[in-house]
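Given next, in structure tokens, is a single chain: the form predicted on its own.
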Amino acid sequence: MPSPEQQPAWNTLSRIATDLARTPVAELLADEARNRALRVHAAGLDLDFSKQRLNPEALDALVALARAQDLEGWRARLFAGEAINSTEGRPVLHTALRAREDERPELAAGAVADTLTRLGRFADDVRSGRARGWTGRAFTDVVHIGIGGSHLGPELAVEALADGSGPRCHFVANVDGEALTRALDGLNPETTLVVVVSKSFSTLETRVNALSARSWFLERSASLAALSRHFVAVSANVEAAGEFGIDAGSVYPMWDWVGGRFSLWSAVGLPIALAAGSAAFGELLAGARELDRHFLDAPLEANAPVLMALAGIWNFNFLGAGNLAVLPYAQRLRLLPDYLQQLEMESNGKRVQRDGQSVGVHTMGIVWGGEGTNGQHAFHQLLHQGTRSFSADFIVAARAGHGLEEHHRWLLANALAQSQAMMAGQTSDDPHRAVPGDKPSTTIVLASLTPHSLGALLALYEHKVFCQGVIWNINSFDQWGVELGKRLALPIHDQLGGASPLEQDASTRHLIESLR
């Protein structure tokens, strides 16, 4: 597969970008046919791309680039279960976790259904009080220990969907002991369930936190036998979980064909089912499944994830944007920027193509953001009058999940006003009050924030990431850069404890000695 800049469409897009740079977005909005082409409905989501600096010619050229990079072929290979994670020789089958049984590739058939059935039964038993701790008391709290994809997705979904009907969930990821100490503070071991999530059961942060949680429990229960009633694991390493003290029957599988940042649809999502119920977890999967079907069936020109990806390519590679601001106007989605940071930057923060050759273009920009009107009083000043180029995603829910309608109307008014201000700006004789505008944004509207709409929203971004990786000709499903720091930390850990740091560079050696 050639580099994208070698495709004829790339040169066409460069020319169009030069011409469009002089056209205000407000002027483009005068074309209603163009606006209609940039509005898409998918799986209950309404997406409005009309504030992007796009015209029909640019959109046609972007779609031509996607076709030249064989996006449709790669999409088929993704769903067929081919080993598209080339550096690790693995298929990428997170979509199989939410597919109907008759749609799953053979590799995932049976195992996924069995796991989801077990997961739902256990969650229902905990929520109903049928599953209890070693003293016969019902569980009131869940401590979820993981990191990265084993943490960010479940925490986001619990924050968005928990309705108070299930146990309280506490999430621990950071190896900083303060995180675990605060999570365990005030909890009763008799009513606490601990979920340890690690594919290998050896991830450093998770292992250290899990061992400390184990000690906390044993110091208070004085019973190894009780441990198996209070600890469950999601892991591929059943033997290591058993050595830790977790019964094989309390270990839920993880498969190497599901990457961590795509895993909340699996048993990694156990805290979602515990906090919101197994039916809600099923609806989360159903929303993602409906978006999967749209992604598979809709033509590229009207395909929501494809248009999301193409707008990003257009902004990053042709219009000079270096970052994406994620602006959820929904308090329950306040963790969405954190989740998308990993999904997008770990997936597509790459500098070599699939064949190992250097990429000739910029890949993923920096993802950041914050929720609602809080952001307006923090960083929106930079968005309106700063000198950096960016694009923005606004996410809103048409209906509130509470009874304070006046609050919600003000929330929506602010979301629409911010996207309008970024687009239109304002002129002023006073340069301090002038706002240049012409900042591109996409608005995603959920009818309401439900398990189904959240599932569709997260699947939308997953497929966007995949599409951009295909167009950039990179592997979105490995993360070798993450491994280097982990490896370097091992000798430093020992040197902080007293071993000689003589082989370190001068700066690191000084810092080790200073910290000691």
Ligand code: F6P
Given for the second form:
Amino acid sequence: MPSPEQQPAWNTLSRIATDLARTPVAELLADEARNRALRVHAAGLDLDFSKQRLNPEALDALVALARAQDLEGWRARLFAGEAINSTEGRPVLHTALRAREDERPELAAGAVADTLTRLGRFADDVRSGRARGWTGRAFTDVVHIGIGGSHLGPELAVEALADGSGPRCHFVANVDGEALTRALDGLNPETTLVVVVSKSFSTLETRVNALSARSWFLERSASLAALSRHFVAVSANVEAAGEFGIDAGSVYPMWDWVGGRFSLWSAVGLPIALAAGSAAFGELLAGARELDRHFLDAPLEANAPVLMALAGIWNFNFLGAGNLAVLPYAQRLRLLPDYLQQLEMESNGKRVQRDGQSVGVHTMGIVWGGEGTNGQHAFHQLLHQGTRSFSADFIVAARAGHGLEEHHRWLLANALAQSQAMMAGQTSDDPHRAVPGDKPSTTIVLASLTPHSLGALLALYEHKVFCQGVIWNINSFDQWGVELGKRLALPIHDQLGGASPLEQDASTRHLIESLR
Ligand code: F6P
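Compare with the form predicted on its own: the form predicted in complex with ligand F6P:
To see the whole picture, the full complex is given below, headed by that same chain.
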């Protein structure tokens, strides 16, 4: 597969970008046919790309680029379970987790359904009080221990969907002891369920936190037998979870063909089922499944994740907007930027192509953001008048779930006003008051925030990430770059404990001595 910049469409796009740079987006909006082409509907989500600096010519060339990079072929390979994660020799089958049983590739048949059934039953038993702790009391609290893909998705979904009908979930990711101490503070071990989630079961933070949680529990229960009723694990390394002391019957498997950051659809989603019920978890999967169908069936020109990917590439590679602000105007989605940071940056923050050759163009930019309206009183000043280029995703829900309609109308009014201000700007004789505008944004509208719409939203971003990786010709499914820091931490840990730091560079040696 050639690098994207070797495709004829790349040159076409460079030329169009130069031409379009002189056209305000407000002017492009006068073309209603253009606007219609930039609005798509997918799995209950409405996407509006009309505030992007795109015209039909640019759109055609972007779609031509996607075709030339064989996006349709890669999409087929993804769903068929080919080993497209080439550096690890693995298929990438998170879509199989939410597929109908008769549509699952062979690799995933049977095991997925069994695990999800077991998980749903366990979650509902905890919620109903059928599953109880060692003194016979019902579980009131869940301490979830995991990091990265074993944390961000479940925490986001629990924050988005928990309705108070299940146990309270406390998430512990950081190895900083404050995280665990705060989570355990005030909890009664008799009514606490600990869920240890780690695909590898070797991640340092999770092991250290899980060991401390185990000690906390044993000190208070003084019983290894009791432990087995209070600790469950989710892992692809079932053996290591067993060695840690978790009963085989309390270990929920995951598989090496599911990447950590794509894993919330697996047993990693246990806290979602605990907090909102197995039916809600099923609906989450159904929403994602509907989006998968759309991704497979819709023509590229009207395909929501494809258009999101293309708008991103257009902004990053042609318009110089090297970062993406994720702006959910929904308090329950306030963790979306954190989740997307891993999904987008761990997947596509790469500098070599599939064959190991350097990339010739920029790949993923920085993802950041925060919930509206809070951000308006913090960082939006820079968005309106700063010198940095960016693009933004606004995410809103048409209907609120809380009944405070006046709040919700203000929330929506502010979301629309912000995207309008970013697009239109304002002229002024006073340079301090002038707002340049022409900042590209996409608005994603959910009818309301439900398990189904959340599933569709997260699948939308997953496929967007996949499409961008295909166009950049990189492997979106490995993360070798994170290994170096993990390795370097090992001797430093010993040196902080007293071993000689002599072989360290001068700066690190000084810092170790200073910390000691
Ligand atoms: O260090 C990065 C990473 O491997 C992520 O890709 C992953 O989601 C996270 O660590 C946690 O890994 P695990 O689930 O194996 O504990």
